[in-house]
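The chain below stands alone, shown as structure tokens; this is the form predicted on its own.
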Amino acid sequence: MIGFIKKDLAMIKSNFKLLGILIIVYAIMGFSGEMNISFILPFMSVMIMISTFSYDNYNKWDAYSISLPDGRKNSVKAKYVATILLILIVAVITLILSFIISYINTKTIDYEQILVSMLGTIFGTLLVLTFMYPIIYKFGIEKARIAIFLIVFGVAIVGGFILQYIDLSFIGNSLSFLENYLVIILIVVTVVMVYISYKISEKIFSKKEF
């Protein structure tokens, strides 16, 4: 499976240096105070990693990958391994990043808000994860970005009818207890989200002719 990781982190070795720049551009705009970079760089990770989607198409990758032993489990794993490993490796920067710019703008680093802010980063942009990949793994590249684009705006539309008719006073009730338990909520929460998605994409794979 190592290759396999070896191989999605290659094909976006061009992409490293649109991510320094994308890096250090924001990274100026958060000293100048005009944006959160906390949610922007690890999103961006993932985007780049879906256009490994498109290179493995055009190469003809999953034609060849399925002759090789367990290549379509590892293929699917490698491509969730990888791309977690990217968002890390982007948040860790971003985490850096923020402390840097919080001591240099207001002298003082609040530690709390910074690791909340980057806890709640990292599971938003998983959770971006877990539903693209299974889609693109289902209809392909092309075809997902239609699907994925009709899904937000029905979930949005639907998200908004629902909360003109449900009484959203018990969140502030919940909140209290929820704090205490935050960070392993999420923690939990995101890896049984994660770990179900890759099931399902590689269902999906296992079954997909080439």
The other form holds:
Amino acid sequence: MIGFIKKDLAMIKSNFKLLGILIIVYAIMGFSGEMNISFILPFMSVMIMISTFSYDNYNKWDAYSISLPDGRKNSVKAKYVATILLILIVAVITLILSFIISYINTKTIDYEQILVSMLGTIFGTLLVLTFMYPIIYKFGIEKARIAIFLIVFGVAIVGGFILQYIDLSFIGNSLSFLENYLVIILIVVTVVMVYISYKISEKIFSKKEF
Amino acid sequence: MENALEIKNLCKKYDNFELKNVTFNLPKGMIMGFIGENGAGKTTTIKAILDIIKSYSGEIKILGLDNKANDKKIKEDIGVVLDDMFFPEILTPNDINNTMKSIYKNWDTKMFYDYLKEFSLLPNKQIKTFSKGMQKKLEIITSLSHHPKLLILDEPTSGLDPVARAEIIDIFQSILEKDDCSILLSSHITTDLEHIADYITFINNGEIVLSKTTDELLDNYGIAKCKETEFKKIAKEDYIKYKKNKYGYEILVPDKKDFKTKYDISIIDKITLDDLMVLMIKGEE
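How about the form predicted in complex with the partner chain, since we already have the form predicted on its own?
All chains and molecules follow, beginning with the one already shown.
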């Protein structure tokens, strides 16, 4: 599977610049006390990974990948692993940056608020992956494209609205005794959700003919 | 003789096309030319061999193993060039090397870069900057660099100029000598096959029309040319197909020598694979 992940990551090399610019924009906006756009970065990473499906489709990589050892299984698995890897890396960078911004702006770091909102962002981002990847594997990237934009921007706008106007700290305050469980529940739900999505995609791809 | 590839009663049905009981064997260490017009079923057969299409009936054995039950093991040992299917064009040969060395146990990085150098392909350029011929060469190099025991090549020389084609054909021949590899090569460019193929398998309209050694085919088959009066004397079992043109009749005969002894027709030309294809497809019975 490692080879297939390397191929997917090599495909998004040119997008690292874009992610870098977004991180700088985020930092500037954060320091100036403007809107919190930290959720955009993980969402961008899933969008970037989705763009790799277009290149795969254009050069008929999927059919070719089947001719490689364990290709049917590994190309799907690698797509999920590469996406999750990218989301997590970007999330960690955003998190560190958020801590720094929080410290410079307020001289304190609100770990709880930042962690909860990042966890929510990762959850939302993985929700996009969970729904989109099986759709892409079933119908192909061209047909799935419209659905992608609607879902991604829908989730991004709703996510942005929640982060901007709703104080998420109530989760920590009102449910403080459940806090540890809440995080665990969210993680378990996310893992189960992604796993089911992966199994569905794998099944679709295992039967696919080109 | 052991076979590198055995296909038995392969059937696959589409709405407008059908593979009908495709059966042929490729002995180990041999090159088989797989010929037929566009849409005859060459690519469909190759896709079935590689499990790219699934719902077919029949038996396919690769290097002695059933292709479905031993998918991973088999694919470690085969090299593939498919018509228009390859790595995404934004990748570079360097990326392909990085990817493939983690995919194939036997990936030979040195061999890959030696070939890149030999064909003047820059390792750090994106595939999309290469010409069609260069892209094809890269596909071929990639298919060779893990020392495969069987090469399955769908139109590997299409889009290449004669010089590049000759280079590629030389490589196939040297691979055969060095690595004891077998090759199934589908091509429209039948002149290439006449030079290198040990066997010719001809598919038409989803059916295998013939599968023979190239020598047997080119030595025995012939095209008799005659007038209508002479043609009418020829028994049906002595020819395969015929074509009428303004000068007379062209008759595809399976056994030149036998034909000569039976009939007083002086012009019996040697056959080329192109002639064979045209007469088999366009000729009348």
